[in-house]
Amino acid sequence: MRYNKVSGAKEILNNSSYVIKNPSAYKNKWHQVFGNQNPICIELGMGRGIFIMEMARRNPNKNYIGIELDSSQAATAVKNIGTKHLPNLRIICVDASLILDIFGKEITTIYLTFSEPWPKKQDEKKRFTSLNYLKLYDRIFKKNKHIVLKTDNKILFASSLENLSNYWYTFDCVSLDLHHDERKIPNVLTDFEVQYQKENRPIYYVDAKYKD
């Protein structure tokens, strides 16, 4: 799925109260941004923000931060928020590889929803569930580690299960076809997922945890 470029994206981001313009200034201080001590969850590669916006709406007792490198997609997320009142939501337009500059040990959950799969062998280190990224996450998780992944890509899913398992994560839930799973796993759709559901694609899902 391709996104159109948004005219004036940078201006849209600069004028939004939801967008944090200098995120590194809040490292170890994100609870001050939200004005509470609630858990902080992040989504890497939030796209248009449909998923994280709905998560924030449904869970007012948790704080959510969407991270997106592409300014047009981040600007579209701002537009999608519109006049909604979501005080527990913030947006950062930055490369996900820079998370150590932005967060201390403050995060409780990381959501990876339809991330770039990087299916070629030579690109596997770029996957958000590669071992080098899992090591980065170690340094921003508050205590216990919690990663939730959804994807339509078999290669990404298989490598994610392998890497998470090798890194001593355990799986609370695994599904090879989330939308048709008899367990009726709670699910918030992304914009990608809405289209994939129409195409009847199987969605792969894992909820992985590591408790110290």
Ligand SMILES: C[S@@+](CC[C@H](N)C(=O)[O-])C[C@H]1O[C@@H](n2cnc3c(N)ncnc32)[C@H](O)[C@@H]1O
Second form
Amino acid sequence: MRYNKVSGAKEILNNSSYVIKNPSAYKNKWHQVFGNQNPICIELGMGRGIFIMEMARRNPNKNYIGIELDSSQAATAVKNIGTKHLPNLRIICVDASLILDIFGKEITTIYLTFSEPWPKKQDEKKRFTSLNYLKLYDRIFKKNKHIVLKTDNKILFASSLENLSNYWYTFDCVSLDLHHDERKIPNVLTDFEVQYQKENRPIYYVDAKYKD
Ligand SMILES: C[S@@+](CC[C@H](N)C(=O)[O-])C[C@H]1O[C@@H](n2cnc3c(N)ncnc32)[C@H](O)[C@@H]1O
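Form predicted alone done, so how does the form predicted together with this ligand look?
All chains and molecules follow, beginning with the one already shown.
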């Protein structure tokens, strides 16, 4: 799926109150940003923000931060929010590898939805479930660790299960076909997932936790 460049993306981001322009200024202070002590969940690579927006709408007692590298995607997310009132949602346009500059130990859940699979061996470290990233997450999770991952990519999924398991995560739920799973696992669709659903592609899903 290809996205078009959004002209004036930077300006759209600058003018939106949902977008945090200097996120590192709020390290260890994100509860102040939201004005409450509710759990803070982040999505890395939120794309056009369809998933995080709907999560924020359905769960007003949790806070959500969507992180997206590409300014055009982030600007489209801002456009998608439009006039909706979602006080528990914020957007950050930054590379996810910089999360340690942005968050202290204040995150409850990390959502990884249709992340870049980086299928080549030499790119393994760039996967959001590489050991490198799992070590970064250790430093932003508040207490227990909770990662929810969805992908259509077998290589990414298999390596994610392996890395999470080697890192002592346990799995609350694993599905090899989320949309047709008999357990009717609660699910909020992402932008990419809508397209894959039309193509009837199986979606791989894992809900992984590590409790001290
Ligand atoms: C395949 S898209 C999935 C978008 C969305 N999660 C969905 O499911 O519709 C992957 C997204 O991750 C973003 N991305 C890739 N690497 C990133 C990084 N290091 N930091 C933040 N975003 C990243 C891309 O720009 C792209 O928007």
